[in-house]
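Below you'll find only one chain, the form predicted alone, shown as structure tokens.
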Amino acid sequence: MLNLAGMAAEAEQNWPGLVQAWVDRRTPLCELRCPPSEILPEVVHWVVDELLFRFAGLIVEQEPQEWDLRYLFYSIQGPPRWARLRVRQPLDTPKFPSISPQVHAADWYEREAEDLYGVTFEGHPRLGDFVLHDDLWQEAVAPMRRDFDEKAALAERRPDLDWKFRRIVHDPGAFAMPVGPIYSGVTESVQFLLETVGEDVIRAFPRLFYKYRAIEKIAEGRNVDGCLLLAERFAATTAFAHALAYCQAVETICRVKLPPRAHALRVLVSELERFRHHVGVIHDICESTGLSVAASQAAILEEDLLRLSGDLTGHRYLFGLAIPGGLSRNLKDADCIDAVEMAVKILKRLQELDDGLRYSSSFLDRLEGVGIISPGKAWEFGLVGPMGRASGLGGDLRKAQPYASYEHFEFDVPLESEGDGFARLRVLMAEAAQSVRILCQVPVRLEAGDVAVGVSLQSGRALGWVEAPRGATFHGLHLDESGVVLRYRMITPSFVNWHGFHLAAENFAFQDFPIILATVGLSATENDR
């Protein structure tokens, strides 16, 4: 296993005169600066297939004179390490080689960059009609470019009135069933095209971004506090996780050292959010299978956890708590102890519900062997969080790239290998128990002292990361010398996992579709940022 210096030396040796390596031991990070040529896919292959790094995402930034693309990778074995491939190209040449043939998980990132920046990835099999739907917009709108004129874009909008879903199945008797994008209740806008020649779904194509909000564009020019509001409020059910990732990026840029009490309380709130989120997904699974009593019991548990969050922090969804430099309010030791004791009681009730579900044959019949994602496919698509761990794919950032003070807490990362709906349910149940296990360790680690320190803003770039309830999330930030946001990048677990959702839905019956959708626990709002 190469250390950072070894990675840098081997990269420069493999591609002499073409790749320049730079090491930042503070992160710790090895940056490889590559030319925009066929060398890039070769370097990506070396990082992923030989060094066994996982692809974290792509950050595109338009500089005054050039394009700056940063491909992020992180280790899931051995000591925490990062690799960053950096590629530059003049603004008048927005063309780069595609890395999707080497890393299929990069597919959606390249499609997103092409839609939003007008950057072309040569060799990619399918670009366009992604974030900006062709039946609503024309190509080359590129809203993330610096010179984007929203008034002109609206005035000149030319939707493709002849647009149709791209059909794959053309056998005799084949038909396509559209589902969505409008639903009753609070369900967000997603459309699915389910193709079949009988009762089984042969192809499931999700079409998202109906409520694309351009949050990364809106963030440009805002101050740090204004951008924090965007970070924590674009996906309410995981508000604290995203706010924490953003705050950690600010703190890295400004070289802020938090007091121990702030770290411990951040862990407490993070695990309380994870526990509540997982109970919410379990409720949705019970509801999708028609178990109204079990669904009601899970809904009560979720409500109890929301009330617990509100009583402890002042907000049911933990808004306004994470700030750069720590937390906005101190939580009393006695209140934390009471909250942990209540969480233990709620977990006991959840486990009683779990025992009942495991003895319900009608419930198990709808989950076992249904919605299978193989470990190989999970790795190929880079699935994260419970969805990935149910298919044997580890890589929890709390272990692989510790943040806050997670390295001081004892917990396990549940893994299953079957990759079906029941495996995903078991992971959710086990992770809820591990969250409470972590919560029980917080009170003994609560040192007296402040929960926030001052932050002196300065220029720089940094990445903040968190193992959010749905999986790994990364927030990239670029500040100028006055603390104004030049670029803000959100990489969410739902964006990653929606890419692989079709793997679970295909080759299963139509009536299984809503149940499979519930077991993956994905968010449209977390995706349509």
Second form
Amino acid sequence: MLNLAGMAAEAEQNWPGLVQAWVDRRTPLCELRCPPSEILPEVVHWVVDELLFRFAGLIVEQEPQEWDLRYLFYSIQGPPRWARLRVRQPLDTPKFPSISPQVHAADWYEREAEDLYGVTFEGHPRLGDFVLHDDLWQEAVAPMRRDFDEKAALAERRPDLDWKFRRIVHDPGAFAMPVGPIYSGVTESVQFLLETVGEDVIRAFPRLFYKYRAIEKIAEGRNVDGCLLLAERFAATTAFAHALAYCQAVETICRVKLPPRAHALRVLVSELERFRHHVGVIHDICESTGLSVAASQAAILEEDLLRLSGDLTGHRYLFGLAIPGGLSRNLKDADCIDAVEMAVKILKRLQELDDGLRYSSSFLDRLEGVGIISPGKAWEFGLVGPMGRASGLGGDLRKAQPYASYEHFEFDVPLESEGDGFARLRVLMAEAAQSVRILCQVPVRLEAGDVAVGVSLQSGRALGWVEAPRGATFHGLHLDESGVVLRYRMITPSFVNWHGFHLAAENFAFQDFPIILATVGLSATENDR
Amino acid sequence: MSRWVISGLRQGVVTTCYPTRMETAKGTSPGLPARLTPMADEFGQELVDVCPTGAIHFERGEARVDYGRCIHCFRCSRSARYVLEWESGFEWARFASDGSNFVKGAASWPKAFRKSMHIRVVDAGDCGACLNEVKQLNNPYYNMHRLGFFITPTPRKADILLVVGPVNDHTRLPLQAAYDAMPTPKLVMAVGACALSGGVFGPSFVTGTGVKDVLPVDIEVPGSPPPPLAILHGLLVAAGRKPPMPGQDGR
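Could you please show the structure of the form predicted in complex with the partner chain, as a counterpart to the form predicted alone just displayed?
Every chain and every other molecule in the complex is listed next, the one we just looked at coming first.
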């Protein structure tokens, strides 16, 4: 395994005169500056397939004179390391080579950048109609550009009224079944276009971004505090995780060192949120299979955890707690200990429920061998979080790139390899248990003292990362010297995992579809932003 | 299968006593700032500046909070020199101020929903919290079936449209279609600060300022998110079985 200095040297040696490398030991990170030519896919191939970095995401930024594209990679084995590929191009030539043939996980990032910035990626098989639906907006609208005029865009809309989604299956008798955006009981707005010849779903295509609220666009020009509200509230079932990632980005820019108590309490609240989120997904799984007693019992546990969060922090979804520099209010030691004890009791009841589920053959029949994602496909699509870990793809940012003092806590990262619905349920159950294991270690780490320090704003760029309940999330932030947001980028686990959702849904029967949807536990609002 | 019967029985009854009596369990509601607080001018102006959504108005020595805009960010309870007291409780639902014919009195409030009401929930760009709280209404703690409220998958059977989210561009047409598909008489309930005022998301080029931009709203439930009991109160107000929160704008 190369260290970062070795990596920089080898990159410059492999592509002499083309790639410039430098190492930032503080992060630690190796930046490779690449020209926008055919060597970019080669460098990406080298970073991913030979150095075994994982693709974290793509950040596009429009500078006054040029396009600035940053491809981020992180190590999941060995010491925490980052790699960043930086590609620039003058503003008048918005063309870049596509890296998705080498890294399939980059596919949607390129589509997103094309839709929002009007930047093309040569060699990408399919661009257009992604974030902004073509039946509502003309393809030429690029809202993330600095010179985007929203009044003009709204005044002359020329949507493609004949838009039809592209059929892939042309067998005799094949038909397409649209599900959504408004469907079933209490569901998020997503459309699933299911192609079938009768019984099995041959192709499943989720049409997302119904809930696009342009968070990254409306964040620009806000101050740090105003942007925090967006970070916290764009995906509220995992609000604290995203608020934390954002706060960590601000803290890195402003070089803030947090008091130990703030770190310990952040771990406490993060794990409480993960526990509640996982119980919520377990409830959805029980309900999707029609096992009503189990669904009710899981729902009781979820409500218990919501009430516990509300009682401990004042808000059931943990809003208003994370702020740059620490937490907005101190939690009493006694309250934290009570909360941990309560969480232990709830976990015991969850494990009783788990025992019951494992003895219910009618339940297991609906999950076992259904919605399989193979480890190879999971790697290809770069799946994260419980969905990736159920397919044997490890990598947990709490271990790989520790933050908020996670390096001091003992816990395991559960891993399964079958990749079916039952494996995902087992991962959720095991992760819930690990969260409580972490919670139990928090009270002894609670040192007396403040929970927040003052932040003096500076200009700069930074990345904040958190292992959110659904997987790795990265928040990139660019501030000017007065603390105004120039660019805010959210890379969310749901965006990554929806890309691989069809792997689970295809080639299974129609009646399995709601169950597969429940077991992957994805959020549309976290994806759409 | 007997295992589930036994474990279900062992669980016992957890259902809330609301609406017969008030629920007092901890952690069921984040509360809201006091609606009216007298204070000195300098403190009042500071509070107005602290509120990120413009929910606080200061006039003639009184700070007033518009519940339709409050997003429970707690800044008015921690960031100013003179902070607002927060009140517990959850009975926040009110008639929409510039809403439908029913609210204006041009048509009489439908009586058919007093005993039973079918609800179609529509997500119009919601952040997930309001939607999750609506989902909790079916859990044994709140069990809205006992009150005759049912979630229905089709708008054709629905009596009331429960809308969460600020109504962004992509969900506007599906929302309109769901409303058009409902039989009359029909009610519209906007749930959550985003559905009432756009919240932290609107207005922008893809997001409006709530459901009232698109549909005639009858009932508004403030909160971000409103806890399940607040939504239940809204449904009871819609059914004509509970009075709305006194003193708020509207009818």
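Numbering follows the first chain given and starts at 1. Since we're looking at a predicted model, the values are computed, not measured. Heads up, when I say rigid core I mean the largest set of C-alphas that superpose within 1.5 Å between the two forms.
Y183 is among the residues whose C-alpha shifts by 2 Å or more between these two forms once the rigid core is aligned.
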